[in-house]
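Just the one chain here, laid out as structure tokens, in the form predicted on its own.
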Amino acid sequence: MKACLMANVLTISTSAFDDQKPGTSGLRKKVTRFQEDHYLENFVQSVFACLDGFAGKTLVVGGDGRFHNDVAIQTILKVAAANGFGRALVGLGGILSTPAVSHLIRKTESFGGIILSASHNPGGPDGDFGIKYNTANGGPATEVLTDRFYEYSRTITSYKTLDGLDVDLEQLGTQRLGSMDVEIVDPVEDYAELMETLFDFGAIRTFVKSGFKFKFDAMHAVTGPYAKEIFTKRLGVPASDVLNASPKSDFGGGHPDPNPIHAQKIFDMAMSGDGPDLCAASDGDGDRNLIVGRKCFVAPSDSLAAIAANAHLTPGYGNGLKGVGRSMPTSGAVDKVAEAKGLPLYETPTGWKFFGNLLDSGDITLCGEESAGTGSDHVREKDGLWAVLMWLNILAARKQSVAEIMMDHWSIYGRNYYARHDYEEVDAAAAKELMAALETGLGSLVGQETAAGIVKTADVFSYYDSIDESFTDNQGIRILFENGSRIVYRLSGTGTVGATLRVYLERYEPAEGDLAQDTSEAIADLVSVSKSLASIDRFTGRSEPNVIT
């Protein structure tokens, strides 16, 4: 029997906010901004006002459990009901990982979904919050659509909502909110069943029982319940080896970013002489991953390349890949695999939405970004647990260590020594001035001899999508050297304070070269040149990056 929450539709007068322009992963601000009167309602109404044909249709809603997640869901449900949605699917307790939302939209043929997350950003009352809209294909809204949201938000004068009671998010089943059904669903079950169709759970279970040691850190984020169900219940990993598995609104006071800095405990475990065979982690909303073998950190770009080379060993990809895609800043390691296997390779701007058309059209099966995001055509988001399961399946099939697999890979394809240097929370105006000055001087760089080599080309990356014929410009500055090295500069859109300047550094070493260098030593000349070419110290006041990954 449905619980019925009687409610009246209200039209509330409001004033526009000037800062509701979504970035590459939606609208992200401090929690305190989202707590301001009308702020969230304005944005949600702006989204719905730019959509057509959703009357009576289904909306999926969920988030990573960070502070304000439950309150925001109640607001969204009331605005959705007042605007005419007929049904909402919500994860139990308001919990749904980002890839799980994508899968649920696709499986139930929903109209779209709203994801509440600021991904790897800190949580808590003083932390960050975020919201983004995903379309019927399960992927993030395109820039064309998010631009419409922003333009509407600048002139909005009213929004619709209900005056009814809140929905009980802790009770499975269907409740009636005004004229909309709200179904609270198990957030894990559908996703776990999908993973069983892609990977050989039997082989992984046997491998785990054989003595393979594995630890996973959920970082007190959304993947805790998923990890307990999949790794422990279905694959036999001891419960004690799934760490920090209870989602917390402040992520246990940590920073839910699965990199060697913020996931240092599990990284150090793997780097010890008697550490686990594989350590892994995922981020706040479950779409990023960390892969570390015993004394072998697998950089995200290398992980994408290794998966491309070995995906055929898994049931879901046994027939091979149709093509692969990577974001422009991601290293060219996967390019070498694609070339060797005769696969099409697509280079896109940063942001998973740019892979959407390629996945929908069947041009690619696999895609990834250097920022620890990897995924395939099973959903339209990057997927942290999927990447970990892919590695577990590959290890079970090859029966080699992570280090052995990577050395074998480099001996075939060569090695792309690669790092990303993040200068976080720099003055936004200064960061834009740096990029403008660098762009102005691009023409004079060609032919210049530097400590990292002779500059071959220098440009601003732009992307033409041949499928929807859209054009995206100003996606980062590329400096390419004659020896195959490159430096990329880009301002990130995932932070909430100031600007983050990201500098990507890459040097290719052929298969017959030195494949065992320390990355920092291999790219030392590129680091020095990157600072001097962009005058980073002068513009930002920073002599060193905050984070190196």
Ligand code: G1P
Given for the second form:
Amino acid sequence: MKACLMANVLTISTSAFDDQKPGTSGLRKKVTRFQEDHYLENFVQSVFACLDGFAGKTLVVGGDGRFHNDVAIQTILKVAAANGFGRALVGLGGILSTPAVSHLIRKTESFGGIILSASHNPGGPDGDFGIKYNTANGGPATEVLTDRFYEYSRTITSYKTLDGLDVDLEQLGTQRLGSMDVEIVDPVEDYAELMETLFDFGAIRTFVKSGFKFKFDAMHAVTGPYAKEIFTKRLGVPASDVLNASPKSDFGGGHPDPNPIHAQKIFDMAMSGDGPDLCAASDGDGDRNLIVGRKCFVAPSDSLAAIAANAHLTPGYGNGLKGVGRSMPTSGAVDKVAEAKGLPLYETPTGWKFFGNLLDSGDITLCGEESAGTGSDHVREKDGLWAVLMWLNILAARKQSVAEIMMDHWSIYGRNYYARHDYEEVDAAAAKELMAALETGLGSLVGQETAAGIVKTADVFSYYDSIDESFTDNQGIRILFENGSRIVYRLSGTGTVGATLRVYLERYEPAEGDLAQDTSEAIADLVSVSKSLASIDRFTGRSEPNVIT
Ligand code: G1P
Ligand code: ZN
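Give me the form predicted in complex with 1-O-phosphono-alpha-D-glucopyranose now, not the form predicted on its own.
Following is the full complex, with the preceding chain placed first.
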């Protein structure tokens, strides 16, 4: 039945907030900030004010189901209707994973979409919330556009909304909100179909049936319903092997980041000698992934490289790749594959928004980040379940263990020992001072002998996008050593409290070298040099990172 919600358009006076600058991936704040009067409306109005030509067009809206998701969606729909959108597509219950939003925008040729998530950050009333605008290509708005949103938000004086009732997010079908149609859609179906076009579901199903043991941890986040449909229903994985599959608004009190620390249970399961052949997990909004084979953790940078080397074994990528992209702090493991296969390699700043133009232009097929993000040109977001399916398909095709595949990979391309050290919630001013001091001293570093080697170059990474001709500066400090090692320093752009200093450490071991070292031992010298070069203790009062991934 088509409910009809009558409504009048209201213009509400408001005052600007000074903190609505989107970061690496949208605007992220504490839930309590988003609950303040006008805060969300101001930001959404600022977004719409910077867009042209959406009257009568479609907007996709969905989120990862975290606390405040449903309330925020009602607010956004009213502002969208009052501003003149013709139709909104909303996931049932307000749920849509980030890659599913991207796909839905593309499939329905919508004008754009709004994703509500703070990704892997904890949820709940005291947790984090976030909002991100994606354009018609399905990808996050470019930096040029997000800068405009921010500028507008600084001087906003009013927004438009409706005085109408809320829509029923739990009822599939079309409802009317003012002059806008709101269609509540199945969040899983379209996405699952897309996956079937990319991977050999028949081969994976047979592989699972033949005794291959796989476990997936949805971390009480958005991928639960997707995992049930894809892994259990379509691929025959026993329901009991899909863990924490019911989404919860506080992620069950956990931190939905699929890394060895926050997904420790499934990580330990795989690392035990008699554990499953493959354990995997995804994050709050379904764009990140964890891949652990029996006794073999696949670091995200290595996963990107292994996928680049093996993607041709899957139907969606059977014709090979056009090129590959990685964010600057991601290890150079994929570079070795690109070099061997003669593929163009692009190095971009941190954040998926920088891959969008390269994917659109067809310069790259595959891209990834060290922060557990891997994806391809099938959507314009990183995609957690896609990465898991890619690994399942590669394993089914090669009929080898994850450890065998990785050992074989390193014996061809060499191994990039890699780790990221995070110093979380340090004083924001101190973190800025640390980066400024490091930058000032860059010139004198070159040629310096350290315990990790002689410094070859030291610079601040910037990026020129030849497609839209935009220039992005200040994207982290790189210190490269003559022996191929590297230390990168940058400040996180996704946190909500203080600052997070990220230190990325990488050491290359050629194929004929020792490929079976413990990562922390392999990079021990780099770690101590990273601390002394930046005087981390002196600036932050921390002698050790609090998260190592
Ligand atoms: C982090 C990751 C980055 C990723 C982003 C969104 O951003 O480092 O690779 O794109 O989350 O998932 P950061 O906090 O480092 O700015
Ligand atoms: Zn995420």
